[in-house]
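Just the one chain here, laid out as structure tokens, in the form predicted alone.
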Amino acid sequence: MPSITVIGSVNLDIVAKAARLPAPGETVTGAELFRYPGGKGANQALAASRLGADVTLIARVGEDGAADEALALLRDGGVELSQCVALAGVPTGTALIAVAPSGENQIVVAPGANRHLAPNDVDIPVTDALICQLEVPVDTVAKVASEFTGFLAVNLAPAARIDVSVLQRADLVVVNETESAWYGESLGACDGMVATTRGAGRATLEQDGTLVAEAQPPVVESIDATGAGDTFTAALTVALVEGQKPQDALAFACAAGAVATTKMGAQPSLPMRDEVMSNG
């Protein structure tokens, strides 16, 4: 059981399932509301472990009924929280979602105390790994990076403006296809692997712009990709920690982020390992 750290956001997802997406200045009516735990490092998180980590996750939330929402399933999945520390005056951050039939969603998040994890703030437990995304301060990712010594893996979500220090660092850098245009040349300063996804389509591993691996997701009845990605980075970093070779690895994480969209919710949707590899 390979130990993986987590330093990242926590959010309440309220989600919106309505018949189509809104064109812009549109709005559309009829949806049905549901509230779920969310972030792209609490997600994550919980991915992890279903999937066989044992897990610590570093973040901040509010003092609210927010927090107690979107910190549940992190509790009963056995996610260690001692370093997710509540803060007074500032709410639970907040991604406000809406999901078509096929899927496809838009996102807004309202960061909150997500914000507010400072760089040092962070005490890095002894761990196997450590995943990192953008949802807090980059100067947050950065000290860390220089800091940390084992696996790194950072998901470049959402794309934003980063110390070139941290590419060249990180052993696993993970962005979709949209990200992967929005960073362009400057992925080239990656020494480590970097994965690319492409939603339904086929993801790529390469290193020094050479092709590792490449998988396509199986085919699945998907009905919310929110969290497909978050799940894809989580089991990526947890099948290369556990030393499965990079296309094994690759084929495994296209799977559990197939499977992730089979369901509404970012957390309620991912995976446990046994329906990961009945789908690869």
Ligand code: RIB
Contents of the next structure:
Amino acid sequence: MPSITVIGSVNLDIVAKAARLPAPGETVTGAELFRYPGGKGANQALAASRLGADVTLIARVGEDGAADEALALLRDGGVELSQCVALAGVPTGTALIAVAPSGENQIVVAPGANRHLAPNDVDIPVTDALICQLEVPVDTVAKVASEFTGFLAVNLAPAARIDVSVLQRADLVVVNETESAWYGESLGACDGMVATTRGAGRATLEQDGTLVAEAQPPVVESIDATGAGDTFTAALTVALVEGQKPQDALAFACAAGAVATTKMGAQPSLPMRDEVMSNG
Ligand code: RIB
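What's the form predicted together with alpha-D-ribofuranose like, now that we've got the form predicted alone?
Let's see the whole complex now, leading with the same chain.
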């Protein structure tokens, strides 16, 4: 069982399932409303745990009821939360999410406490791998990247300016195709592997601009894509740290990400390992 530490965000997701996504300036009514635990960091932590890793999450939440809701499934899932600290005077991060019947979504995040995870707040435990994303301050990601010596995975989401040293240090960088276009040629600075997801299309794994592996996600009935990229990131990290070959690891991550789209909500949809294996 690999040990994985995730440094990242915790959000409460307020989700409206609507007949379609609104255009700018448009109101779409008639939606159904749900509340789910979310946040890219928390989703990646729980996904890795459900896939069999021993997981610690380092994060910040507010001292509010939203934190209890947002952390509930992590607690149930056995994720180590002693470095997930509640701060007075700031709200827990909140994501407003619209989901269309196709499973496509639009997300706006109010980061709240996630903005307060400062570089000196992080005490990295002994761990096989570290996963970061960009819903916490990029300076914090840069500092841990410079200090950590094990396997480092960085999900460059949401797209943000990041120090080139992080790209050079990461063993694995994960982007979706929108983020890949946003970062453009700067991804050429990556010394490790770069995984690119394309929704239901083929995912790729490249090293130094050379294709190392390519995999097609299984066909599933998608109802909510929220958390699929987080599941992919966690699954690819778990599989690579376990020693799976890049092709097998990428196929495993594609299957995990696809299964995560078949249920509503970020964390309720994160698959257990046997669900991934039976869809791989
Ligand atoms: O990646 C999905 C996540 O992005 C959601 O759970 C939401 O909280 C936003 O952070």
